[in-house]
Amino acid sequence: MVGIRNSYEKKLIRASGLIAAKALKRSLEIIKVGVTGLEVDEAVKRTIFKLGGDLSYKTVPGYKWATCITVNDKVVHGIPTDRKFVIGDLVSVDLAVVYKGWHTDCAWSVLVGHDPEKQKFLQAGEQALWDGIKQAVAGNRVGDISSAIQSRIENAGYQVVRSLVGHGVGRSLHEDPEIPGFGKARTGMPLKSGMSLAIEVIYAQGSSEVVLGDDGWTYQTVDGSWGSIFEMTAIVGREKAEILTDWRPIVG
């Protein structure tokens, strides 16, 4: 069953987006050459921590991370390690948490240092995301979220991972429906107006198919080509979509 969020659960629903943006946002400002992924998710848990939430990963049978972080070749899933991140890295930072009973989820990729080639893949995403965004209101389908995803990102000459998903997010981590990154304009769930969503950007540089790792949670890409994810949970609107886990407007 897909929820409709009231004004009350509205209000708890965006506290958890508040604190998730804000963990997102610290991440994103530690990663840098030498510092490890072990190093961010401490980071992400104390801040969660500081503001009253919990970790939604928890959630997650066997997962006691509060982070997935994946580099380069690695898409999603990854577990948080003590290797250091060096020039040229292309770093993805997932997270979710969960305030009061209700859970957010967000995800952005960031390239360490300089490379135009890089650059112009993450943009690729980021754009993507927003305009999957935008097709998140009242009277449009989940195929529309999902065709917009599809044409930026193959138009921009790389290749949806058609295995991994977004979803549904509220009262549970992961809830109905599934939000495919590629589709067809017009088609799938009706979109109502207080449903939360989870809009996820699952992206290969080449094949859009991947693996899992030997370490049982990692997926990566089957060609060794790059992968990214950029992800922020939205409440659909009559007019446009409220994103609830946007950390760049956050100050300080």
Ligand code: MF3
Second form
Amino acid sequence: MVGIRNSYEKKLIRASGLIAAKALKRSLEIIKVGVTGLEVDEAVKRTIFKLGGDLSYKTVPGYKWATCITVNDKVVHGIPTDRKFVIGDLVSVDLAVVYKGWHTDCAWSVLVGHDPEKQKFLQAGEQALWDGIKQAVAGNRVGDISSAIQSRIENAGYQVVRSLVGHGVGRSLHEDPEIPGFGKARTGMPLKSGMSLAIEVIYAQGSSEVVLGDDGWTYQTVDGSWGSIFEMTAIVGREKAEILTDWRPIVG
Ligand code: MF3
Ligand code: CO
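Output the form predicted together with the ligand next; the form predicted on its own has already been displayed.
Shown next: the complete complex, the earlier chain at its head.
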């Protein structure tokens, strides 16, 4: 079960989140036509090491990359490959950092080029993430986060993937409770101030059914429709959640 982080622990997990945010920002800056997932993975790894962090995914047996990178109909847990990005690719980068024993986890999705339909798809995922995070306050329950995410995704005409969920995070990459992106408000575990959660929006344009690919890691949509992920680590607060992995305000 995810613990209640005291002020000393918060300092450490914040530092971990800042490294993750910087690595995520770096990855998003370099995604463009002709660049490969392996190159993005390498840049993320270098950034994390330079900032004194380590790769949290090393704690997943058999997984040896810094990131998961998924394109188009691939949804999550994609192994970075040497395929070059092309115009129209929807690219998701998921990464996690461990710093002084504290894990943080985050993911973002971007489009290579311009395409109003795909931009609308990404906007719904991002907005669902902020909606979910807004519910991460003491007195609410896990289901309040889940239902906020589900409403935003479904109102935009998309589907939340059922088989992959958010989670507590901190002393290890995955801690209880699970935080689904679908569910009923006012149900599930009560949220307490100081819990650190990886809130994840994992969704698809068409069917939300996913299958595991031949590489044994990558989940893809069964119908070939787009899938993306938006994820942030946040600490439940009394009035509002504190987001630890937000890459947007970082300068430089
Ligand atoms: N960030 C992913 C999650 O929270 C973890 C990926 S583990 C990997 O589910 F081994 F697939 F990389
Ligand atoms: Co996660």
